[in-house]
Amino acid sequence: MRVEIWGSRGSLASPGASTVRYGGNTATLLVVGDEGEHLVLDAGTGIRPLGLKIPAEVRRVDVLITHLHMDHLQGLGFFQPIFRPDLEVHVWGPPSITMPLSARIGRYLSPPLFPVTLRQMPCRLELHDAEPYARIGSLRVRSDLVCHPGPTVGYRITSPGGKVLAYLPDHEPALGVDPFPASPEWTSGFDLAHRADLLVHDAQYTDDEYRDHVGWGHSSIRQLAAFARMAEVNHVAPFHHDPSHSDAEVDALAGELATLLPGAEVLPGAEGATFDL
């Protein structure tokens, strides 16, 4: 199973000279399974360049969206595969008791915000509520609600060989927990992350920044360290970098995380990074 990062920024796309190394595109990952499955995690602005690289022989792509905030959805209408009539595109997203997924995504993919509606997409499009347990080809996909404003899920993807990616890009497990962490069974996201081979996780804030953003749905670098220790994860990619953070500031946060997790491998999420699990 190969994991590629195509967008790692949080909240707002932030291209520029100070974000060149980690990139300015918002959240998008590609997971390629051993049997050729193509799973796209989130539809941030990174999904546009990713879509241009989907091989012509691929006949199905699954887009797994964690939640419908714009930084995770904005790129969907610019994803070239949805304009391919020969392609099956399955879009998965957080369930809601008030409105189907198609209607919620359609609020963005419709005039006046976007000129093309979901119904007009030429691909063979199917929308699904994220299920607690699902299988996409040979990959097992688990989803669960996590702590973030609005319906939000995290994903745990397991290969046939038992390798695990845990993806929790927008996550505030420390909310209302003092001291953090509490017991695992009461910690948001624990079951998704436990003993994963790679944890891609929210690390938007410094400790000082977090004090001014409690309840916004994101984690500080120290909270990520505590969560990773609890989940017994030794390979961590801090993710969802704040749009105001330069490459140098992301470097400093990653260095702090490495100090807090001695013996663990810490490689901050950067556009172009690839992980073979």
The other form holds:
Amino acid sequence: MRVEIWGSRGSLASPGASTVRYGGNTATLLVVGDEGEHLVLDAGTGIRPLGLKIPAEVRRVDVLITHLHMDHLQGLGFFQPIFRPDLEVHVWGPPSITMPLSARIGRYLSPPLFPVTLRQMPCRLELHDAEPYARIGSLRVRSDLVCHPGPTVGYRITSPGGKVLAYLPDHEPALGVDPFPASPEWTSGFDLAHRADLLVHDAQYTDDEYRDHVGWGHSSIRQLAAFARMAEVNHVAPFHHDPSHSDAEVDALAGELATLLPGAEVLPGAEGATFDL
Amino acid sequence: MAQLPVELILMRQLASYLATPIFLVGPEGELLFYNEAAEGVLGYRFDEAVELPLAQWIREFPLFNTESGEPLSVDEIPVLRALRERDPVHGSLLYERPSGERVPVLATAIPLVGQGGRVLGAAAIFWPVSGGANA
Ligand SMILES: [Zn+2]
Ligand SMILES: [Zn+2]
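Would you generate the structure of this protein in the form predicted together with the partner chain, following the form predicted alone above?
Entire complex below, previous chain first.
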């Protein structure tokens, strides 16, 4: 299974001279399964360039959305495969008891916020509530609600060979837990992340910044370190970088994470990074 | 032990911030958590009680009918009724503190229904009748 990062920024796209290395596009990953499955995790602005690279012979793409905040949804209407009539596009998102996923996505993907509606897209489009356990081709996909404002899921994707990617881009497991972490059973996201081969996780804030953003739904670098240690994860990619953080500041946060997690590999959550699991 | 549903995790986080006494049980009626305010009423620290199965906590926290003084059966305990009937339940009862003193308590219990309609447990909010929530 190959994992590619096409957007690693949180909250708002942030192009510019100070963000060229980690990138300015918002949350988007591509997972290519060993049997050619194409899974896109989140539809941030990184999905536009990614869509142009989906090979012509691919007949099905699954877009797994963690939640409907704009930085995770904004790119969907610019994803070239949804304009291909020969393609099946399955969009998965967090369940809600009040409104189907199509209606919730349609609030943004419809006039006046967007010129056309989802139904007008030429691809064969299917929308699904994320299921606790699903199978996409040979990949097992687990989803579970995590601590973040509004219904939000994280994903755990397991290859037939047993390799695991855990994706929790927006996650504040430390909210109301003092001291953090508590035991695993009282820790949001633990089951998704436990012993994953790669954990792509929210690392938006420094410890100082977190103090002013309690309850905003994101983690500090120290909280991510504690979470990764508890989940026994040895490969961590800090992700969802704050729009105000320059490359040098993200470097510093990644360096701090590496110091806090001796023996673990901290891999840059940078646009263009590729991981083979 | 597996991770609990995030709805319960958030409920515990909320309860741990509130000064309203809150008691939280899981789908089998097992005790999952009670907060500091509840410790004040119950007379036991949560650390001493941690995650007792149903059969045990109903012995540790003796509850009685306000009128008759008879012990409440499992079917009468508000938090367990809310869990079983999937309805909010309000009632008064007597709680016997570790000292043996019986205090009148008002309790309101709600079933905790998670995303997808699963019953994840129930929560009871309670307070001594005379003293108010800060007693
Ligand atoms: Zn986000
Ligand atoms: Zn978000």
